[in-house]
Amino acid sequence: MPDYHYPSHSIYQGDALDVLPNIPDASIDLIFADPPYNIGKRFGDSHDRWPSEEAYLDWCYQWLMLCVNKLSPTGSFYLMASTQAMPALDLFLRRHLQILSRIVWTYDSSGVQARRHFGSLYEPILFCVKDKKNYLFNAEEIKVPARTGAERQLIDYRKDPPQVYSSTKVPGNVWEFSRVRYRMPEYQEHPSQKPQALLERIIRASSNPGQTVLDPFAGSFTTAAVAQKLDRQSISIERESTYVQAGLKRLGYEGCEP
């Protein structure tokens, strides 16, 4: 299967388990992994369904260990997963990395509503590093308005002299971004596309311009597109040729010689 290499971005068409061993160990500054969730979706010619939960988790453990090996000593790893699988993946990863945050991405839902249980309005994200005493975190790049300071103008009387509370803060671990909908400017024909705003926060926080971001399940190529926008280098792995071609188009490489 063809690979595509451009000055700042590389795309490998293939299975993550086959491609990841070819990437040098300790060479990646930031990994964002959003694998199939084992909930029955169709991804091109692939069906997102394993014979059992154990088989799915065994597959996850294999590529997770490969990702851990590729991460630089000061690198960061963000993992998305289904609410069902995340507890097992959390237990596995905490044996190999330091988990700094358990993030909830919450969103609106206009689809089919649950009738006999409480429907899910969030997806979990783990933020992990190799060394919790030595990792990159660009707090100033991702600050958001602070209601106490920006809206209510409350005074902190513990300071001498008293001061208005700061108008900005680092986001907490509950992130509210809308899901990508049909006809939105960033929409791609992919069943689990993640919003650019979510990836922008992650990439700004945990990488610097010129550093390398790896996405082992590129899908709609949001990670690569945001990395390109923010002057990062990217490595994308995707097995489905339809998504690879859509990714080349999204990155502006359609018809360009690699």
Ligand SMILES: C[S@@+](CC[C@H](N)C(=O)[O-])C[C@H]1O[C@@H](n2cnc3c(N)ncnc32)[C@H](O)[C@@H]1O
Given for the second form:
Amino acid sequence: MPDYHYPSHSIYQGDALDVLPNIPDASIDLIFADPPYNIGKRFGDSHDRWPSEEAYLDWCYQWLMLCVNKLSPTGSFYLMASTQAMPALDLFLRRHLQILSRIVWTYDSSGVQARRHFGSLYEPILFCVKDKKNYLFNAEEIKVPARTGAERQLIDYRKDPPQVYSSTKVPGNVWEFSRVRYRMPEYQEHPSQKPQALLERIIRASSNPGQTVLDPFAGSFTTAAVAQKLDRQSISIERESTYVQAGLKRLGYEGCEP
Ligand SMILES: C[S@@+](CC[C@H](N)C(=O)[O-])C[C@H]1O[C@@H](n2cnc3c(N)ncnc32)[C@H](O)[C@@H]1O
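Output the structure of the form predicted in complex with this ligand; the preceding block shows the form predicted alone.
So here's everything in the complex, that chain up top.
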């Protein structure tokens, strides 16, 4: 399987379980993992469905352990998974990392509306670190407007001397970003492309320019594209050659000698 190495960005076409062991341990500042969810989606030539839930979870535990080993001592790991699988993955990961936030990415309604149950409008994300006493978190980089008295310049009299409420805050753990839809400028032909805005928050918060972000299931290469925009380095792994080719194009490397 081919690898593509450019000065700040590397792409491995292959199986995450084969490629991850070749990455040096403790060398990665930030990992974002968005694996197949075992819900029957078609990714290029393969089908996202394991024979049983146990088989799927066993597979996840293998690459999760590899990811844990690749994280630097101050590194952060963000994991996305289906609402069904996340409880088991949460139980597994908390034995190896410290989970600091259980984030809900919520979005506007999907095309198919549930009629006899409450349709799912969110996906869970875990934010974990190796060491909760020593990890990077660039709070200033990701602040959002605070819906407090700040807008009306209300004064907080509990402070001495009294101060106007802060007009910005670190976002809470419910994140609202719209899904990537056909015709949006960032749209790529991939069935589970994540929004750039979501990755931008993660990469800004948990890495500095020049540091390395790893995505073991690159898909449409959102992580690498945002890393490139924010001057981070990236390592991407993706099994399907069609997505790798599209990723090379997205990163501006189409036709460039690695
Ligand atoms: C949920 S998608 C990732 C979407 C990505 N976060 C994005 O924004 O486009 C999962 C991706 O993992 C790839 N994949 C599935 N099994 C893999 C494996 N064993 N090793 C590497 N990639 C794999 C699939 O082809 C698919 O593109």
